[in-house]
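Below you'll find only one chain, the form predicted on its own, shown as C-alpha cells.
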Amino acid sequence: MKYEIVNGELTVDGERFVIDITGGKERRRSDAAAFTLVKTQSFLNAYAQMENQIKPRGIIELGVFQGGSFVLIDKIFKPERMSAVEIDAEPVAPLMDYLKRTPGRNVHFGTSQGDRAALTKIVDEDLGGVLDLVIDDASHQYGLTKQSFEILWPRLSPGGLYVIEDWAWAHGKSRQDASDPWTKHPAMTNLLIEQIMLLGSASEIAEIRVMRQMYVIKKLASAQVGPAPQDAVWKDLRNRGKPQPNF
C-alpha cells in the first residue's frame, strides 16, 4: 500500500498524522488532534515496500519520541503484539490513550534501548516470545545501538527484519565541523561494516539492504532462535586478525 504525505499530514486506517522534521525544542507535540511524525516520504517508501516482504506477529520499537512512529508501524503492519522502549519518563498522553484502546500494544517509558533485562523481558512477556521485526530509532548512538542488536538480534524470528534508522548521521555536511556536539560519538556507520562483515563471514545475516535514511538486516530462514550472551553476535565476525574499523 502507498502511504503519502499531502501538505504535511497523514492519515493511516483513521488515524492522522502531522509531519515535523524540525529539531529541537520547536518540534511538534502530538495531541488529540495528532500525532507527530519525524519521518519524511522516503521512509514511508521503505515501510511499504516492507509491508509486501513481511508479515509480522511481534514488533518491538526502540524509541517512540510522541508516539507517531509507533502508531503507523502498528497501523502498516497490523501485527498481533508491538512494544516499545523510550528513554524519556515522560508519557505521552495521546499514545497512552491510543494504548489503552488497542490490545496487545505497550510502551515502556523511562527505559533504555541497552537495558538487557528489560528488552529481554518485553520479548517475553509482552512479545509472547515472538520477535519478527525490530525498528530502532532511539539514540543513534553506536554503543547503545550496538547493544540492543546485541540482545535482540538472536531473539529475531528466522526471515525476520532488524532496521535502524538514520545510521547516515556523521557524514551529513552539518556534522564536519568540530564544535558540532556529536563530533566525539563514533559514527554508525562503524556498526554497519561490522555487520556487513557478519554477513561476508557466513553469519546468521542472509541480506543487509543500506539505503540513505535506514538500513534493514535480514535473517536466515535456517537461523536459531533464542537468548544468547551479549557477545555471542559477534563469534562468527572474521576480520583475519585485523582491527576492524573506526570512524
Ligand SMILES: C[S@@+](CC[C@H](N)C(=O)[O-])C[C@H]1O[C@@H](n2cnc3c(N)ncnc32)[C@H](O)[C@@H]1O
Contents of the next structure:
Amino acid sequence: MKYEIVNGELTVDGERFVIDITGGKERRRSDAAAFTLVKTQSFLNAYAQMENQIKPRGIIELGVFQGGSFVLIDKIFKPERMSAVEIDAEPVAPLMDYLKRTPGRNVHFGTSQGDRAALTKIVDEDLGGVLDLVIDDASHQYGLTKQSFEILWPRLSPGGLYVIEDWAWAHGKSRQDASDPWTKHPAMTNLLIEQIMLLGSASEIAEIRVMRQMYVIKKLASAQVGPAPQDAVWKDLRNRGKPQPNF
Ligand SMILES: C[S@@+](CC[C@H](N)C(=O)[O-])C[C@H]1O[C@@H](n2cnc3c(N)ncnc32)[C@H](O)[C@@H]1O
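Please move on to the form predicted in complex with this ligand, as the form predicted on its own is already shown.
What follows is the whole complex; the chain from before opens it.
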C-alpha cells in the first residue's frame, strides 16, 4: 500500500498522524486528534516496500517518542503482538488509550534500549518468544544501538528483519563542525561496517540493505534462534585480527 503524507498529515486505518521532524523538545505532542509522527515520506516508502516482504507476527520498536510510529507500524504490518521501549518515563496519554483498546500491544516507558533484562522479558512474555521484526529508532548512538542488536538479533526469527533508522547522521552537512554536540559520539557507521564484516564472515546474516534513512538486516532462513550472551553475535566475525573501524 502507499502511505502518502499530504500537507504534513497522514491517515491510516482511521488513525491520524501529524508529521513533525523538527529536532529537540519543542516537537508537537500527540493529542486526542492525532499522533505525532517523526518520519519523512522516504521512511514511509521503505516501510511500504517492507510490507510486501514480511508478515511479522511479533514486533519490537525501540524509541517511540509520542507514539506515532508505534501506531503506524502496527497499522502497516498488523502483527499479532507488538511491544516497544522508550527511555522517557512519562507515558503518552493518546498512546496509552490506543494500547487499552488494542490487545497484544505494550509500551514500556522509562526503559532503555540497552536494558538486557527488560528486552529479554519483552520477547519472552509480551511476544511469547516470537520476534520477526525489530525497528530501532531510539538513541542513534553506536554503543546503545549495538547493545540492542546483541540482545535482540539472537532472538530474531529466521528470515526476520532488523531495521536501524537514521544511521547516517555523522555524514550530514550540519554534523561536520567540531562544535557539534554529536562530535564526541562514535558514528553509527562503525556498527554498520561491523555488521557488513559479519555478513562477509558467513554468519547468520542473509543480506544488509542500506538506504540513507535506514538499513535493514535480514536473518538467514536457516539461522538459530534463542537467548545468547552479550557478545555471542560477533563470534563468527573474521577480520584477520585488524583493528575495528573507529570513525
Ligand atoms: C527519533 S525519536 C523516535 C520517533 C518515533 N519513532 C517516530 O518515528 O515517531 C527517538 C526516541 O528515542 C528515545 N530514546 C533515546 N534514547 C533511548 C534509549 N536509550 N532507549 C530507549 N529510547 C530512547 C527518545 O526519548 C525519543 O523519544
